[in-house]
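Below you'll find only one chain, the form predicted on its own, shown as structure tokens.
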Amino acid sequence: MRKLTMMTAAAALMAASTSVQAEDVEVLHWWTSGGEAAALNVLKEDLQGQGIGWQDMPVAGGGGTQAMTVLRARVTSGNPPTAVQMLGFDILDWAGEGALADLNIQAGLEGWDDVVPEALQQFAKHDGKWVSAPVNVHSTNWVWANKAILDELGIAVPTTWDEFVAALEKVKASGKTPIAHGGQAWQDATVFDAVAMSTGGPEFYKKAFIDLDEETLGSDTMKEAFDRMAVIRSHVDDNFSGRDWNLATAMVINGDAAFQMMGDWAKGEFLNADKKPDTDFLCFRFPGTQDQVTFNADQFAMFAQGKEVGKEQAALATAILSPSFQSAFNVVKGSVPARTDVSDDAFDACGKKGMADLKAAADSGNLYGSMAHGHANPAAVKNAMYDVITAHFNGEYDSATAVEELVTAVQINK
């Protein structure tokens, strides 16, 4: 009876949403690159088809740090946006402040609990209530490669660290840039995420970045991970500092660099440039992480506008979790659906691989929240790790010192 009552109330709410002209939705996000903007248009068009206008509030900055600063100012002034793109612990932090709307009616009516993986629900729910609508799952331990360069130099897809280093040396000897990289803290951490997983394996990764075990953080294995980061730094061009991630992707697209280590949002840039997987570019897991997936998930959190979720917020949440949108959006974005019941028929070779890898990792227990993208530990710890990783990458610390600083940073901030 309770379930029936909830469904009846939800149906009434949805009917009210369609019978009254909805207000515009103001959406704060950091999807500003070409591929990201193309994906976002899928959501805009979906809502426009329902008569809902869109007020765009983009804040440039691939990791979302600047967007969160703008959001805090908006909320402090008593004028929060309708919805905000968020990641991981940021969602839980805002939910803990009581700032987010309760989406349980939409979730119950539409069966979100049955189709959204538990790993995502940990960040989409607070105290048993849905507070955000997951758009996708991004995996972060990808390498993107210019196929023509690899073919020209006779380089096979590397499957081990040693093979990867050999490939980098061969590219460097040819006069091309081996690794396209942007010198921003979140990008440095994205690379370190994969390097650490490859160096120590999943148990090491979990103990270090999720459990924050001090012995593991201060281990010889962690020093080796930093040593490997120094090798990567030696194969990056001199102009990397401050470069946006999509400009690094463009270097691979244009044949100026062979590899980029970046999450699967990079694929959207290749597609936006009319490049095809396995023909123009290659996608593969960072060598040594073939059986693991580190992930983040873009979600839209709805800020409370009263006792009940706003009608335009309800429509936005419903649109985001619809199977048709999940497929259409993620085909363009480069990510994979946040629902497990979406067909991979519309996805390209990299998308199909991403969906298969995600399922396999979830089934084997090798699906881990990304440290670099706010899904392993709270923002204070993540940002402290950023500082150490970037200082090491820029030559301020040697590897031994970086390990010591990492332990200290976690002790202070956890």
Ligand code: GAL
Contents of the next structure:
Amino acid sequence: MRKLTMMTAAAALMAASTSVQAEDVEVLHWWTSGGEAAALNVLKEDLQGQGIGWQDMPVAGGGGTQAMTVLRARVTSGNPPTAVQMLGFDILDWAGEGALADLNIQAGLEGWDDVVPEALQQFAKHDGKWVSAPVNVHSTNWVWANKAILDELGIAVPTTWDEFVAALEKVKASGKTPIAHGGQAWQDATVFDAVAMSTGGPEFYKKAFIDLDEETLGSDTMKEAFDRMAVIRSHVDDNFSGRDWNLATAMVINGDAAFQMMGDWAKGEFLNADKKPDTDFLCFRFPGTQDQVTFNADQFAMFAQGKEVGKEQAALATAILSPSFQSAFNVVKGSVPARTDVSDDAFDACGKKGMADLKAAADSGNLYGSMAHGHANPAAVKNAMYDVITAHFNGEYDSATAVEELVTAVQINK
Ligand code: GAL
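Beyond the form predicted on its own, can we have the form predicted together with this ligand?
Zooming out: every chain and molecule, the one shown earlier first.
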């Protein structure tokens, strides 16, 4: 896995040496799966329609860990890309280093303050300046299910942890794989986001992952969350290690597995395979998190390169925030718009539910930044948490040890 990462990074750096024309945008991103690429095409075509060329700089690796490594290398070598897909605290970190272009002129002219939800503005603005253009809102506490398998086995959508475990047992007894999972640190953490929220509830989630409260991190509830991760682990297939998330989604699409716990980018894969919600697949919140949303938002930050925001960078930001783009892109991507004034007409049942859930969670104070996707704490803490969650998932720690290691990891890295 590590070897693959380094190869991907090296290939990306080589690709970076191809020349970029003045009116081109060079976009570093990690949208390389079928569904992600289909969504990205919506943006490429929009810009091409305006006469702006697109230099693609894909860095494979869900969750963006590898992309952020390549970005650091590009900036260090004095050759940052024009625009970069980024998440939460990474945006604030780069803005703190003074690396990002000021988008206040575009934001002012287009009224971004009035239409982008507060939860996103927290990560899109730094020192009162807009420094990134929000593309979408994803959320991580979803389950994706193969409807035919559930129908055949007489499984109703589980609404509690106990019902979920009973469903997993039923699938196991049928000989199918209960949970499609890819054993990569960010995927383990994505599952943990939902399991921790379900086990301890929203106050627990906030105290542990956003406030980094030591007592909560070291609590019996946290131990219970790890115990539940061990139950999940006992329902994945033998080949899960290192598997890419979209290949896990394919297992559900193809009827090899019943469920996947994954953010709503997974829906992009179902759609790309011509599958329909409520007919071929089901989307529901992880049992016990029906009222909560753990979100992440993809944004594009523009690297200033010591200059004013470039014409092509401004055009990219404007294109991203336009209401028609927000609808067209997010319908394909599986996410929901980053503006509150976009109609849900064009969205399918899961998209409509995603939009309604987001609004309800924001209104009731149940919207929380995703730990797994860089919206709860900076990369150093996030990565330290990843290490513990993954070591436990792979049986290196029992739950009690994982709790102790989590507390220590946070103490050292916060
Ligand atoms: C997330 C990102 C999504 C999706 C996913 C898997 O971090 O927000 O847009 O790309 O990774 O690659």
